[in-house]
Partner chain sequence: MLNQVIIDGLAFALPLLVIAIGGIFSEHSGVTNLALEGLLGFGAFSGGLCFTILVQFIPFDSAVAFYVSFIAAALGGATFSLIHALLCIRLQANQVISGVVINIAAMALTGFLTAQLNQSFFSGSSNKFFLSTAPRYTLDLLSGLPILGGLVTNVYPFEIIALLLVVICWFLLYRTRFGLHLRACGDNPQSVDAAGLSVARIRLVAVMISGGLAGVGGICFAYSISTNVSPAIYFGAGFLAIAALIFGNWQIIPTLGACLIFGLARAASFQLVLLLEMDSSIFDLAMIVPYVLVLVLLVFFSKNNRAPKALGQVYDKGQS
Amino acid sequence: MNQASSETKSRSTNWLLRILRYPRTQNLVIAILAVLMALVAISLVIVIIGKNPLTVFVSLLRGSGWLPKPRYASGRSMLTDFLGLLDALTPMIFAAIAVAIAFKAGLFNIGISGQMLTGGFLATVLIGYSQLDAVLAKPLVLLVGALSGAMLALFVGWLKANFNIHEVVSTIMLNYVVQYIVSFFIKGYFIEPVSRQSHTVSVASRLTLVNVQIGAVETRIPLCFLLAVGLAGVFYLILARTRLGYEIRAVGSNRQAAEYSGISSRRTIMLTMALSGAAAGLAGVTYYLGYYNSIMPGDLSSVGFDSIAVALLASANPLACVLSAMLITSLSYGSNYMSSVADVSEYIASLLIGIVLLFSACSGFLKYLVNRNNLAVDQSDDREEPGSTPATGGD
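Let's have the structure for this sequence by itself, in the form predicted alone.
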């Protein structure tokens, strides 16, 4: 009896190990496990403070638009909350893609916030304050934002490729440079006296449609959400199916070996940083000329820093960045409603995000444990099948 239960337990363990060690889904499975373990951990914290975890999680989902609320104000509905979530999600997807692209080449682009601000500010000044029609203004906003972010990141890549200046150092310094330069121009030339922010951009140049009436519901529509999801798919195909993607991954794996095989690491680093900066610039215009319509001087968006966590959770997979960005943004977006309804501090959502990332950071150790047990699983597969007659020696 004990032998049968031991064999059943061994088979179930081997089945779990086969799922965990399958290369194509390993990162996804580990990410899901990280989220589940984080939910269990945060549930314990919620129980300790005397609250019901189910009530807290339901209110969090209601606040982010995934579940209907018991009551809505006039002109609002679940659609209002959900489209608001997509509006906040759009720049996060672009920013996470920017981080993921750099990660693939072994680069840590921590300057996403500065590249966002550069793209957002230049698009605001050049297009947002113009009298252009929406048909011209909206595409030009995207173009100016992408080019601005790409040029700033390309400069970082040039420093890295030619002088081996670490991209973390240069991007952090450039974040401050951009922050103070933009603040100087806004306070000197574009300040709004009442709000102390930059002048609002024109309706024609804004990438979010606000106060849209859908039946009896008033909501907002993010025009670039599908573009963000599409860009994630494009970059996934580039990294997985093209020569450029192979070169980026080769340089990220081993720069010296890539050089030995004929790949120009200098060109690849600069091109990768330019692509990363372009995605960051798109994040900037969808944030400053989409989710918002002005810029606060002297302030860097937290989206640029949160996107690093999103990309880590997604294991630098552009497609997975969409899902991880949706998770992180939902937790942040629904925290205010959760706080007011469930009488729980909104910092519980931040704690949940932190625990998710903590477990995600342990993914490398989990992979090590799985791979260490591969040999044991393979050996168990080689055992004799049930019903076979064991070999016996001759007389």
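Switch from the form predicted alone to the form predicted in complex with its partner chain and print that structure.
Next up is only this chain, free of partner chains and other molecules.
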């Protein structure tokens, strides 16, 4: 008897459920939903502090080069802002895929900022201060960055595999250790007295070309942007198509089961961390020797933490990371202009990122709700996503 009423009720929400249930795009739709809910929540906050949300969002988009600003200083245009955005985006993509690949193995690499700083600092000291030619210096910077990041992350993987030390604790500890050690060396040996930062690196070693004239417009060109997108593709292929990728996903979804099927989870954990650290090191060199050209002592970049948001939003899919990195970077890159034009604090942007994260952390529950009724109908479509629920065996 009750069936008739529940049927009309379900028909009204049917279209939304159908979109949400479609397995191939489910993660994407849920991510978009999380962003939309966060936008609504932040709009409420903006209304409460007495500003117009629309002006705030428009100024965010203008600041990050998606919309034209009303006026530009001479020699600047929308292209300047947009290429600047791509320059900021490059390290973010590297950092996000670093989080993502570790995440697929059930590892939470939140030491990205420490690995970035290690790569950036070593590349600065070894190559950035040398007299090498650009042809030699730029690849070497990449190499040093990737290697040193990988070594540090490998150490974390080794601690995890052999001593069962939770990677969240060890990476955080190493973040502080690296931060203070680098700060010690910079303050002691490489400090620029006026700016209180490290000496700037040579132009030949820098991974971003600055002050490039395109027509009458002054721009900067991030040389490694395509490399970042390419590496995201490579990581995607590794995870989806190779034996190593299969092992990573197997260890991530159930470490014991993976062991029983003959996969060495210790080897996989260390390899994954090394890959993740290499990407984080590349993020470091494109950040400290690209987007910037010096290092501020005693400071960790926020890229390392925002990249966790990026990877979570992308459900740890390296290709989706490129898109969500675009979104999150646009928010933080535009926040400077937003705060000066719309007169709201820059913290609004980081708050927005935080709320996006909170909502995307609930995505597992949303998925569960949506799929619950679906299970009986067609179980075959309901595939498990190994990366979305990594097995973590306590601390």
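Here the structure is a predicted model, which is why all the values come from computation and not from measurement. Residue numbers count along the first chain shown, from 1. The term rigid core refers to the maximal set of C-alpha atoms that superpose within 1.5 Å between the two forms.
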{"property": "CA of residue 339, rigid core aligned, shift of 2 Å or more between the two forms", "result": "yes"}
{"property": "Large Cα move at residue 43 between the two forms, threshold 2 Å, rigid core", "result": "yes"}
